[in-house]
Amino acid sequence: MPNVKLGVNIDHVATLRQARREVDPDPVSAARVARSAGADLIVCHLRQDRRHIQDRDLLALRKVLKSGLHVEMADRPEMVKIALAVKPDWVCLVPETPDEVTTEGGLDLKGSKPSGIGKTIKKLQGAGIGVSLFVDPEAVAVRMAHNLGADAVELCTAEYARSTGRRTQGTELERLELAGYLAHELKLELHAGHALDYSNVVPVAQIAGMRCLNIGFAIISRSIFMGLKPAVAEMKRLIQQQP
């Protein structure tokens, strides 16, 4: 059976709460339900604009979760300071722009830009935090993540998930597979995520060496109709399917 971990992103539980500035639905309660249904990790993105997850949520999650807290964040001094104080198990560094609806692609690791990321990676690792970089499924990005000292890469699956037609989707899946093979050769832990859902997740879960899939919107959307626990359990079942 494939040993692929499921990270459940609870951002959109907080999105609903923030729409009315109420106390419910509570992301921490969602995290408890998700873990009880088989989630291996709880994922949240602490954005600079705080449009969903708030600082208090992150602190509460750390108190409740003794392990398996995965935080996405931009490489900014404020975010790094918070991560060093909270000490999640994993931090995934992601690109972030103020007007984006959601993360639009992987980090730009070309040119001189990565030098600061390398310093951030060392700071976080020095505090015992595993660090992954959110990258497009390209050889140059995977190699740069390795050169910068990351523990893992999280491959952006957006192009694969949005592709239509067997040929196009097959091409995008092959890109993910090739990037995954390179990550394995470079001894980087292999994660993936972004726009994966119940109809397209299985082939990605079956990529050789895949260790973790981080999925949020599809699970939270389905939970509206069937409940969070069965929605998480169904996704966990899918990613554990035999090839």
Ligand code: PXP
Contents of the next structure:
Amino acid sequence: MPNVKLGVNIDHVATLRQARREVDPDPVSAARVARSAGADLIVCHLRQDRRHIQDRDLLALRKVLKSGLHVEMADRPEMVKIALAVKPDWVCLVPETPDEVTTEGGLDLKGSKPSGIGKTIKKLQGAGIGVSLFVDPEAVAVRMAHNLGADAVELCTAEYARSTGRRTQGTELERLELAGYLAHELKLELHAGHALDYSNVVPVAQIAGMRCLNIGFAIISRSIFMGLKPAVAEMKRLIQQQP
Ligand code: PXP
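Return the form predicted together with this ligand of this protein as a structure block, the form predicted on its own having already been given.
Once more the chain from above appears, this time first in line as the rest of the complex follows.
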């Protein structure tokens, strides 16, 4: 059975709460339900504009989750300070721009220096936090992540998820497989995510060496109709399917 972990991103539980600035729906309760349904990690993105997850959510999540807290954030001094205080198990560094609806692709690591993002990686690792870099499925990005000292890469699956037609989808899957192979060779832990859903997740889960898939929107969307517990359980079943 593929040993792929499921990270459930609960940002959009907080999106709904923030629509009314109420206490419900509570992301911490969502995290508890997701964990009870088989989520291995709870993922959230603390954005600079705080459009969904708030600082207090991170603290509350850290209190209830003894392990498996995975936080996405931009490489900004404010965010690094928060991460060092909260100490999630993982930080995934992502690019972030104010007008984007969601993360638009992987980090541009060309020209990155050990004195820039490399320094952030070291600081976080020094606090016992595993660091992953969100990258496009390209050899140069995976190699840079390795050179900068990351523990893991999260391959951006947006292009794969957007692709239509067997041929284009096959090409995008191949890009993910090749980048995954290189990550494995470089001893980087292999994660993937973005826009994965119930119809496209299985081939990505079956990529050799895949360790973790981070999925949010599809699971939270389905949970509106069938509840969070079955929505998480079904995704977990799919990603553990035999090839
Ligand atoms: N991984 C990363 C790095 C992301 O930024 C996001 C979106 O917050 C996800 C995974 C989850 O994407 P989706 O909500 O489309 O499943």
